[in-house]
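As C-alpha cells, one chain now follows by itself in the form predicted alone.
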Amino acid sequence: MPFHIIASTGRTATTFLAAALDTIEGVIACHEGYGGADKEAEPILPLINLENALAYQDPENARRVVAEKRSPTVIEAATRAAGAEILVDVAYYNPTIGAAILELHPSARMVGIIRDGESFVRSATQLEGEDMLPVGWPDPAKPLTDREKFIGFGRIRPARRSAEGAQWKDWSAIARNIWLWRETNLLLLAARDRFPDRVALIEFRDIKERSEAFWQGIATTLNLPSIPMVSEILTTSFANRKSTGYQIGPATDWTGAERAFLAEAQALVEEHWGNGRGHHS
C-alpha cells in the first residue's frame, strides 16, 4: 500500500498539515503517528522517540528502527485498520529515518519543509514555564517536567566525541537550537540528493502565505488526490506561536558568536539546497 512522508525541523504548521491532509478520500494521514493528528485517540503507527536519537547516531540505527516500527508489514496493517488505501506520516522524527524509509519502501516519497533559521529558534527556544510543544533545546539552566525530560531524550545532539559535541555543554539554548535546524535540514537536503526523483523540499514561508502551490505541491510529490479543502485552508488563518510566545527576541539581540553560527549554518544549508531549490518530482 501507499506510504509517504512529510519532515521537517518541527515548528512547521504539522500538526495543521496532517490534519488537513487527513481530509483527503482514501487517506490516513497521521502526526507523529496519530491518525488526523487526533492524540486523544490510540496511535495508527508505533510511537518513535528515543529512537530519533539513534537514528542520527548511525544509519544502521535508522534501518533497525525503519524495519521495526515503519516495514511494509506495518504499513498495511495501519492503513487497512484506518479503512484507507494510502497512509502519510507527517513527524519531526522522518529526517533521521527518512532515506531508510525511502531504502525500505521503493515507491514511498518525501516532502521535506524547510523553514528559515530565524524564525526556528525563536519559536523552539524555551527559557522558562513548560513547553508545551518542546521541539527545540531548552535553556540549560530550565527546570523540566518529566514529559520534557521524556521528550529531549530523543532529540538530536552532537555526537560527545565530536569537536561540537565537546563544546555543547557550554553552548546557550539558540546555539543549541542554530545546530538542530542546521543538522535536520542537512539531514533533508542529503535524502534528497540520494533519492531526488521522490523527495522534494518546500518552503515553510508558502504556507504561511497560504500559498495554493505549497497545497498541491505536496499532493503532486506525494501522488495524492487534490486536496478538497484547499479553499478553504486558503482562507484559513493558523498560528504557529506557542502559547507563551517567542521568549527570545530577533538575531539582531543574540551574542555575536550566536549570529556568527546562524549565519555559517544559513549559508551551508543554502550551499547545500543549490540548485535543487524549488524541485518537485
The other form holds:
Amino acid sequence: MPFHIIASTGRTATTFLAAALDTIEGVIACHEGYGGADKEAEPILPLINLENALAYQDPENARRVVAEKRSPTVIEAATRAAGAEILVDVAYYNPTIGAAILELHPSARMVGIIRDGESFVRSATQLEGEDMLPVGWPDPAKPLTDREKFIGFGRIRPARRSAEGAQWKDWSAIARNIWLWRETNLLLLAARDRFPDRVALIEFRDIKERSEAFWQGIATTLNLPSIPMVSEILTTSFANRKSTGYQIGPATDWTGAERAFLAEAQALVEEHWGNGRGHHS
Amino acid sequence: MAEDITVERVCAIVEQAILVAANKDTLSAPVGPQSRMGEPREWDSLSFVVVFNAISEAFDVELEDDDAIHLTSIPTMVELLQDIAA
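The block above covers the form predicted alone; next, return the form predicted in complex with the partner chain.
Full complex below, order starting with the chain above.
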C-alpha cells in the first residue's frame, strides 16, 4: 500500500499542505499523524514526539521508531481504516526518520521542503508569550508552559559530548534555530544522497513564486494525480505568517556571531545541495 | 540520589502526579507496572511534564532532556532510575 512522506524543518506550510493533499480522492494525508491536519480528531497514525530527538541521536534508534510506529502493518491498517489507497504523512519529524522509512518501505518516496535560513529562524519561535506553534528553540531564559516544554523534549539538539553540545547552553534562540535549520536540512540532503531516485528537494519559496511547479514537484515525486483545484488553493488562499508576527528581527539586527553562524550554515547546506539544486522539473 | 527505587513507589508517584495534572480524584485506569503514556489516558503530553518533575524531585535526581523518552512508561522509568543509581 503506497506510503509517502513530506519532511521539513517546520514553518513550511505543512499543515496547509496536508489539508490540500487530503482533498485528493484515494489519498489520506496526515499532518504529524492527524488525518487532514484535523487535530481535534483521533490521530490516524501513532504519534511521534519525544522519539524525534531519540531518532536524531542514532540511526538505529530511528529504525526502531519506524519499526514500531511506521511499520508496513501500521501503515496498511491506517490506510484501510481511512478508506484510502495512498497515505502521506507531512511532518517535522520526517527528516530524522525519513531514511529509516525509505529503508523499510521500498516503494515509499519523500519530498523535502527547504526554506531559506533567515526566514526560518525569524519564524521559528516566539520570544514572548506562549508559542502555540513551537517549531524552534525558544530563548533559553523564557519561562515555558508544560506544552512548550513537552514539545521541546522532542526537538533535536546537539549531542551532549560534541563541541556544539558544549556551547549549546550559551547559545541564543537565534543561534539554536540556525543549528536546527542546518541539521534538519543536512538530514534531508543525506536522505537524497542515499535514495536519489526516491527523494526530491523543493524550495519553500516556490509555494508562492512558482505555485504550479511546487505542486507538480510534490505530485510527480509522490505519484499523485495533479489536481488543479489544489494548486488554486495554494495560489489564492495561502498565508504562512504567524498570527502574532515575527518577534525575531531580520539578520541585519542579529549579532555578528549569529550572522557568521548563519552564513556558515547556509554555505554548508548550499554545498551539499550542489548540482541537485534547482527548480524541479 | 534517594534510594528505594521500587516499581510500586514509582507507580504511586506517577499516579499522584497525573492526578494533580489532570485535576481529578481518580484516573480512567490505575497506574500499574506496565502503564505507559496514554494508558491511563490522562497520562498525556501535558501531564508528562508534571510526571517528569515529580520523578526528579522524589528521587532527588537531575534529569536531562535526553532522559525524557525513558519517562514514557513505568518499566523504562524504573530502568532509568536504577541506571542512574548504579
